[in-house]
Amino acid sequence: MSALPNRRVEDWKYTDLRNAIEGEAVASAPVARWSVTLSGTVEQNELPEIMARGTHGEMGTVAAAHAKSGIFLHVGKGEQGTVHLELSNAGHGRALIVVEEGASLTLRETMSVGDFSNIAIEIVAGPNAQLHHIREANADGESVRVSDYSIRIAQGATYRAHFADFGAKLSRTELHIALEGEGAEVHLSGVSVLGDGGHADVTTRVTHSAGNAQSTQLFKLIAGGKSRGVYQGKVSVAEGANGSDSRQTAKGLLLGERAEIDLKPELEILADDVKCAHGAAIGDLDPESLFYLRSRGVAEPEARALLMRAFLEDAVAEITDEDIRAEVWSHVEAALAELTA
């Protein structure tokens, strides 16, 4: 395979694959397998090579062309359903989830395998379809994964999706999301809670093809120790998409000098009649709410992790589902108090 992505790369200057594994480990690495636990009216199929042919980026490129077939999740027309996929070997893998018109869908991954992986997903949300998607990265310091999403949204279809990652030697997840239809909407959330030397990044492509679509992305990182965290958020408003409605907010919590969080938030407009808006911001904890909590006799760790959870709190509030969102935030404390121990 061609040179790994690196550094030199405008897209990876803050995710250097080439230098976290060797590229004839990602030329031999095996073909990903997920455990799948399905309820409701999703019916579950192997996926044929010829399909899945999204727009990915290039690595999500490399698994399609390593991984052969794949899973294929189908929800019908006006049906309902809950997809549960945990990533059971590392490797290679493809995966097409399609959710019919009126249709719903809530889609649950979790990641805790070590080693190796590369994986491509494409989704498609036909016309008023509803798809909830909660993804959780653990922490491991020895494994590097990269997923890559392809997701199309046609008109009417909302598509909420949140990212939880705990870092990893280097973790990568990159978004390709088309607004295909007036109407269609995406909303975006995410935390990344970070210490030793975990990497994580999330890279998103959001592009309004049509008009009165709305578009959401709101990122919280914390990084201490020598981790690093990354958002890279490009949104694209095509001729003619009028109406379209975008907001970016990126914000970062830096704990030490050896920490480093890079945030980048762009637009690219090229329709008149639109309302976008992008922001970004680092800090560290504020001093004033600290001493307010020391003062009322809270320890300074506890205290620490009162404010933290407080800055990720609007982000893991995006989480729609109350059980799902509640065991996200024991994943979520239970870094912070390592963070603040």
The other form holds:
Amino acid sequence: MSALPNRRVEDWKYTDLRNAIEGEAVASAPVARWSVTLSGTVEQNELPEIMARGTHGEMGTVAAAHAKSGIFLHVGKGEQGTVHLELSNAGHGRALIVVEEGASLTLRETMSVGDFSNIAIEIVAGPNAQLHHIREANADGESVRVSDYSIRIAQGATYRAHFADFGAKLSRTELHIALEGEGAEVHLSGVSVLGDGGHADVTTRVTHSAGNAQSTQLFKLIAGGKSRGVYQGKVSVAEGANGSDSRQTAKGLLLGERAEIDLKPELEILADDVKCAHGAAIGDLDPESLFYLRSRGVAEPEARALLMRAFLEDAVAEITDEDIRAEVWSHVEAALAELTA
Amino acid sequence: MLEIEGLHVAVSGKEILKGLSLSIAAGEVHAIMGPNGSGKSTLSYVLAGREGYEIISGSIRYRGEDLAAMAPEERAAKGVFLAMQYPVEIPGVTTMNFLKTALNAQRRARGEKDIDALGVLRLVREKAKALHISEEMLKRALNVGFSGGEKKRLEILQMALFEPALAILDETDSGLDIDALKVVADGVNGLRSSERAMLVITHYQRLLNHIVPDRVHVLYGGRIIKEGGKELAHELEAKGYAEIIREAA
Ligand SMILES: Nc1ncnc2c1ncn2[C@@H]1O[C@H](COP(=O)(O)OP(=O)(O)OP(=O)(O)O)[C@@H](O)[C@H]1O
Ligand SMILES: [Mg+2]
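Since the structure above is the form predicted alone, I would like to see how the form predicted together with its partner chain looks, so please show that one next.
Full complex below, order starting with the chain above.
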């Protein structure tokens, strides 16, 4: 295996994998094992080695090469189901999830396995399929975790996903998303809440290859202690993908001198008739708001947590499933309480 | 209840209050009037404990305690309330949730039990009704997109809810229409009691027709240059600041 991605590679500028783990440890990592909980009409099979050939980044390609076996989840035409996916053993992992025409799937993913994990997940949403994907990655200052998603969205289908990351020694989430059919939609949102020693990198690559497709992205990052939050998002609108509508927002909240946030939204437009907007901003907690709350009796740590919660509000609100949203909120609030303790 | 003595306060290195003294006993309502930039809001912020207001010398005692040594939240729990001249907008926090959080935070700090969500809702609804604050407003983000008058009314709603021992109203009447002024004044008068004191900062005699003060102070250049009974407000209205300042010099 060639050298691990490091800060000299443009896409990995803020996430130096070579510095976080030995090349040997990556090469010798075992095949990861999944724990899967299903309900509704979802079929689960062993993933044949020849399948799953999405557009992955460097590490996704490595995962696909190492993980001889994986899982294959399938929701048939018009069917409905829910899946809870979790790695039970770290290592290189592979999964393929296919949601056929008109089918719908709620996919929950939790990440709490330690050590080194490197997973490649391919998701295929057929025409008019509906996918709601929520991933939560716990706080773990010891582990190195890389997740690389390749997602294809057919005409009229919607992929809606939320990524909550509470920070690892190194945490990289890479999303390669192709809007392949007319009217396809992707709605990405996420929160990174990082305490001392935490790192979380969300890198998205969204390509509008068909017309009248819509992509929205809303990411909020909070970095406290010595931590680093990264968002890099590139939206490309291919030639002829007219009527594309793309919005991209990333905001960071820095809690101290030693925290760092890097936001890099990018746009590449080759079509004529498109609507695109992107913005990024980094700030700290507003002292006037803090004083207002304190003058009404809210103690400082609680006031800070309240303002941070407010900062994250619209990103978490993107989770449409009420129960899951409440659960994510409870984890976010616990992380905020740690940050303000 | 409140004794301020020889107070000198600097903001960003600039001295704003220059030897201010003021005493308010329980049961009293005092008014402070004074031209723009004389230091009225500075005084109110110092009393509420805003950062960046450096007390160079002098003392502030509240119910016998050193107020300056307390954190803003501690002051609030002990009954100090400031209705701000410019209430702050906080997106992402609904007004109702804010009221519940603040009320229970104060109660907890005093060792009292929390009021549950339903209880707070009932309490807020009852107070809001008297102030003509709609349910819809309570669901919106705190002060975000509220009109000037709505923000002021929300400040008074908080005062009614927290039932402070010392309420400081910084130009709560500015930006209120005539009916709202009456509503707000009724709210203030409803709280008047022998255990409470109020400091009402205003530019207008009009408010003092509704909230009749025991004492009126004229603040100018960071000091109280004149004080008197409620008739002083009428005198100010008639003569204007220039003449009062000349007389005091
Ligand atoms: N942060 C600051 N830095 C420097 N000067 C300040 C600062 N804040 C306030 N001041 C000055 O202090 C003085 C008093 O301001 P303050 O807001 O207390 O006046 P006020 O009496 O409330 O006026 P108004 O009637 O307009 O509300 C003003 O000259 C103002 O410019
Ligand atoms: Mg003022």
